[in-house]
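A single chain, nothing else alongside it, follows as structure tokens in the form predicted on its own.
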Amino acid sequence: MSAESASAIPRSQVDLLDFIDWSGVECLNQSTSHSLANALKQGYREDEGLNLESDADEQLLIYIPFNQVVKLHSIAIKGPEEEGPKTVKLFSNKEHMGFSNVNDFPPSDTIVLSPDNLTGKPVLLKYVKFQNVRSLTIFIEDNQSGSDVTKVQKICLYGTTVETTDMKGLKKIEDGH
């Protein structure tokens, strides 16, 4: 199923950048000189000269935890026409995934990006599958041309926060017994 672009992000949906728990973000198979920060962090992702590149082959496995529960509405991925991502599998709340077990789990959604999608247009997700998201794993399976290097210039996640308690902010109460 090819990806359906959103004509515009609804006003209630925001860029979830501020809700990413940066201390837990990981990317497997990234080039050391072209890391995930280039595509995900504010300021870096707007720079056309910076990108995330795969290292050993075309696949990338990105883990993004959030500092509070979010509802994910859409994702925008920008990349070059040839080396930009093609098949992208998204997993909600699946931790500790690696290349060895990524195909053991059904993805929450799979999007097939066209070169048109790679201009940074948001792609609508199966919203019902992304209602209580604590973390998102993005598996970039292949790229547009089938080359060994995948390049991602920008990743934007759009959605809303779910009003919940920040569990990291809670102090453990010692039991005095």
Second form
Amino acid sequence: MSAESASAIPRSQVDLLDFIDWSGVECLNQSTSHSLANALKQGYREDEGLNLESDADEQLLIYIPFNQVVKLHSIAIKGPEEEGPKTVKLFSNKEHMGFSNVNDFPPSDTIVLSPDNLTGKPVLLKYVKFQNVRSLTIFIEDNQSGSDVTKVQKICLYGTTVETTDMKGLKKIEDGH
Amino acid sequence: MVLEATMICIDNSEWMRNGDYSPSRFQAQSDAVNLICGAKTQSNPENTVGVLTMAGKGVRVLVTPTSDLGKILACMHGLEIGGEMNLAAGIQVAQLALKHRQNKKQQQRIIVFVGSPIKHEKKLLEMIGRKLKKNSVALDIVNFGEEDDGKTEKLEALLAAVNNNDTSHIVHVPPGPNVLSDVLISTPIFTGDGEGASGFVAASAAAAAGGASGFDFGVDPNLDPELALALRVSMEEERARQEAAAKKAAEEAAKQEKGGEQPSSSQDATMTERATTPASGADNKATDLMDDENALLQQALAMSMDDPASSHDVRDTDMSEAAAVDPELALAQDSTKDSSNPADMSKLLADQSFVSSILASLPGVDPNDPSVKDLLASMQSQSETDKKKNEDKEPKEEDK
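Take the protein just shown as the form predicted on its own and give its structure as the form predicted in complex with the partner chain.
And the full complex, kicking off with our chain again.
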């Protein structure tokens, strides 16, 4: 299933960065010098030089809990053309998955990224499947070139909260089309 | 004080009958396992340890990761030697056991004892190592026993595949007179646990050093117990002094120590308590316990003969704390044995470095905690009032 990119984020969607519960964030198979913070955190992810890199092989398993229930609308993944992620599976509300049981559950959504997506354009998700998300697990299965190391420069999650709405965040994010 | 879940993989294959480690490879391995379990559970009370055997009929998990030291030690009894070790299966089962640990916040670690030849290919081991690294499981390898060509190479390859930022280690223990446990104590397998464990371990090393299998002083404890005891005591004193000097930078805390020192020695009841608390002795050697008890008994007698009144002053705190710190306290007793004078006792308490060394070995006490620092400050002033009290009491007694 190829990924549809959104030309602009609809007005109600905000960057869910503020709702991430950082104490529970985990990433399996990340290289210690190139950790998840490089791809998720505010300042680091904008820096081109800082990437999240995989360690023993090309797969990555990222677990992101939120501090409240959110709806996930789209996701933007930015990475280098060669080693950027290709097949990405998203699981909602599955705690503490490991590489061994990641194939036991059907993912809530699967996206296959093209090099175009990797420039950072948001990819629309099956919104109906992400209505009640407490935690998100991102499984990066392989990368564009099939190399042993997958590099991710930025991961952005867009959506809304269910109970509260952050009024400051409500602004139209244009993607320049 | 890392929060960790550990699985220990024991080699109980036929190769373990060999006696090149005293008393036998299997016995030495068991002792080392007991020591590790104790150290892990002491360094952080929420740590869990599990044990499995790799040989025999097949890989068998004896106990799933638990923080109950008694359960772990109990399952080590009645283990049979036989069969061939299956290293790959053992590590994989250990990984599975860790995956299903109850507290997901614990770091995962596997400690494997390899004493027999490895029949697996290097490639297979590397693959297993990579899988462990991918799931962020650390691996400690104890290479002892058989020196098979290629065994060391395979284990080094396994370690290289697993090692992530130096969290995994390998230790080679060649056969010889040195006790396996003692060699392990100085390795990162123990010292990687941080201060709490190393304090415990050093203390148990002191206890173990005088054990029956050692005869470190060239004197048979059976033939001349008093001499052996005296030698051991002076060695422990020296060690305690060195430890105190090394840990001088640590902060102090109060009540736990102050009371802890006295009551544990001067009561017969506490000796039985000591015998039962697992924290007090990593080793099951009855002889060591007996020696410790004798030392304490003599200490108690000496002090009660000198000044029964003053020993009451400092007796008012938790005995459970005392039990936990026993080996160190025994050292404290011994060092004060010569000058069993009440004034000296308070001097000892006032001796910051000594108190801090006691504290550093107490589990669950963080010397840097501000509340702990406050307690110490109050203790300091209290020890001074104790001194005054003692001085008051002595003239009173003289009056009588």
